Amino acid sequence: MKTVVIHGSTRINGNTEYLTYQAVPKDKGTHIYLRDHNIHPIVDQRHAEEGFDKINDDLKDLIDIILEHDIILFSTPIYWYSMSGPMKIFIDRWSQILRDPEYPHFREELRKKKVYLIAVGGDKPSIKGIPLVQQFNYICQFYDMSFEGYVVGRASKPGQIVHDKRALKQASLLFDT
């Protein structure tokens, strides 16, 4: 089974990447950082009788990457108990590759997925990040994928998550169970 990693984080080599890579190290899987591609936030044309106008950005590139392989860890820092500004805007405009002619089978090739999330906040994250973990249960079931789990690691500063060992452990473990 083939794993695309989605990094949502603006950090680089933060706490949520670390804890990402013990479940997929940096070596395995494609690891996809949002940083470091540009996507445009979603303009709402659904209801326009033109639809979307066209945007020169990287989104559909990301979008065949992720059509090729069978699983999806979202990893994101816990921001305001939700997940990254990136990690939003790019799933925002998959409202736009829903409608748009070069994906017809989206949402198709979609029901294919197994989702997994790892995310990394500071303030009580195993309570305050529920939200965040039902706000991805929500797209899957959206997009009819699998959600099949999650970790939710404790880190404030840089660093310290290698403190948190009951989330390195669920991490090293996901694909496991």
The other form holds:
4 protein chains.
Amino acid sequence: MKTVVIHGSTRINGNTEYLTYQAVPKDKGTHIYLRDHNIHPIVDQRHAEEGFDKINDDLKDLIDIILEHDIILFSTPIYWYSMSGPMKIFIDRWSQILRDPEYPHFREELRKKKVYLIAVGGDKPSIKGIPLVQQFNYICQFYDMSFEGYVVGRASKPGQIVHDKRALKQASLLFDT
Amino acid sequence: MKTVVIHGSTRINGNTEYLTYQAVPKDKGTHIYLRDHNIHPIVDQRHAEEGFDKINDDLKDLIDIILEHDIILFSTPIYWYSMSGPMKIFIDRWSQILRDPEYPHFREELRKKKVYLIAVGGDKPSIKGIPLVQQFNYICQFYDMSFEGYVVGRASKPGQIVHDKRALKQASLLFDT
Amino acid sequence: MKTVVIHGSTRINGNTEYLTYQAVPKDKGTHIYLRDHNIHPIVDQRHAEEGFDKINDDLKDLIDIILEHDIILFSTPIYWYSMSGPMKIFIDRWSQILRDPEYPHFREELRKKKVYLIAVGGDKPSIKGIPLVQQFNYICQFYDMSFEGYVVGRASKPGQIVHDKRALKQASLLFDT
Amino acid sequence: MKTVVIHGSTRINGNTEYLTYQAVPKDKGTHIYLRDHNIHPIVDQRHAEEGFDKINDDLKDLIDIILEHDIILFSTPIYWYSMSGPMKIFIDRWSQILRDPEYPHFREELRKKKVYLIAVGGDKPSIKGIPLVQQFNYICQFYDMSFEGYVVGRASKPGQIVHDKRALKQASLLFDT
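Now that we've seen the form predicted alone, could you pull up the form predicted in complex with a further copy of the same chain?
The complete assembly is shown below, putting the previous chain first.
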């Protein structure tokens, strides 16, 4: 089972990354840091006559990497009770891949993936992070991916995540069951 | 009471806009179309020594307009069970305004606002749009803004919203109670 | 299409009933008032060797009535952010019907039903009633019933529901789309 | 810190109890098993002229026990995506205590409590148990009690909970942070 981690954090070595490394150490699995890639926001042209404009950015490279793996771990700080902007932009663009003739088997491929989520927030994340968890669940449902588990950690200031013992433990057990 | 509508749609005259105009006609209130503005995604520098880098985009112009109004209506298509990317990027950047010395009264000002939400989605939005509603509720709680009401409409293809009679009616009654 | 309304309110002519009658007038459809019936709480004997004990109460009479209808409208006041106790007790007992040899086609029959929900609460029900809506959605998913719509009204003191114009309107349009 | 566990399970030694004992062993803390007590469902007489009828059951005995403790752990199997009927009936009746002249300091007393939740379900509880968690959160908000943490375990058949290693671990760490 090959694992790819999609990091949505805009800060290097932040709390979310720290928690994520408890599940997938830095030197294991494939780590994609969205902040290091250029991804344009979607323009909804699903119903445009000519379809979507071609966009010259890193989207397809990242999609190709993801499709080579069995497990996708989304790792995002909680920004305003949802995933980070860069992660949202990235996922929004999957709508475009869905209609791209170069990816005729996109949904079929995703259906085989197992998905995990790690999210970290500062404002009562075990409660206020729930909508984010539900969103990922719906995204998984849409693609018929199996949403296997999630960990929500609590941290605001740099380094604070080390105090959330429960989350660290959960992350280290993420793939266990 | 002055109303500003923040449109998160990336498509002109789409279903979300149509539904929104039932609540605030195009020639009433102030309409901001985020797609016509340049807003950069946030880089989380809350904890950087020098704070946030200055960014030369339209963020502050839009914030200034919003602060002049009493009612904020967020209008967004539901992309992947959450707000559109452009709206997420815009709201993420409010974190930066919170720490901007030019906006010492930002929170204090927002506390006086009434907030409404109109969202349109194609995949069982009355259920699967719920996390989005909860997010806006938490955002309002954070800023101590009053979340007064929301309408979730159902539409996928262009023009389809006209069939969601319940949503159209609700939108037209949005400010009634 | 025959409609049965299951009233979970413990108070006669309360706000929830008033709102419900906007959708299904008292003299139309079949109205079951759970408070007028004797239903025992479930004892979980799904895994007991002898199965469930026979219970002499009104459960099966009500189930029989429900099965004769096409549309089920659950109508409940929001007690502590969930359905009323009597309604919970009633629904809990469906687990027993699921294993009752007298009802071999229970799930099959329910699969054909359309379900609606009307709920009334006093504490920000449009937000805090959301978990209740989600529960009914999951219940419908379990039985593969179609969850067609819901109205959440706001009222606390007797009669107060008349001021929630939006909810009254929504209730009157409940079966429209 | 004195802990009281309120068990909502209707089955002795079930999965929910097993998971709960990882957090509070049987011989520690105070354990209330609702199934061993007689509690009547509420009749909403909040607005009746004479107020609530006196009811001769175990409600006040249990309330008195709870008020002597600092930590309340609610332990419930997930029945139809919410708490068990007996627990719902019990909590519904708190509305009556709120208006009972014998308990003038009920809310004031509860405000000092820390609350935890342990719930076990068989149908994707990490997702479908979310509304239950949110309900408890709102209940805690209402009484201004501090909702400190929760564990949702997965089990359906007797004994199955031993396989949910993550939940067992979480339960054992419940009071740690």
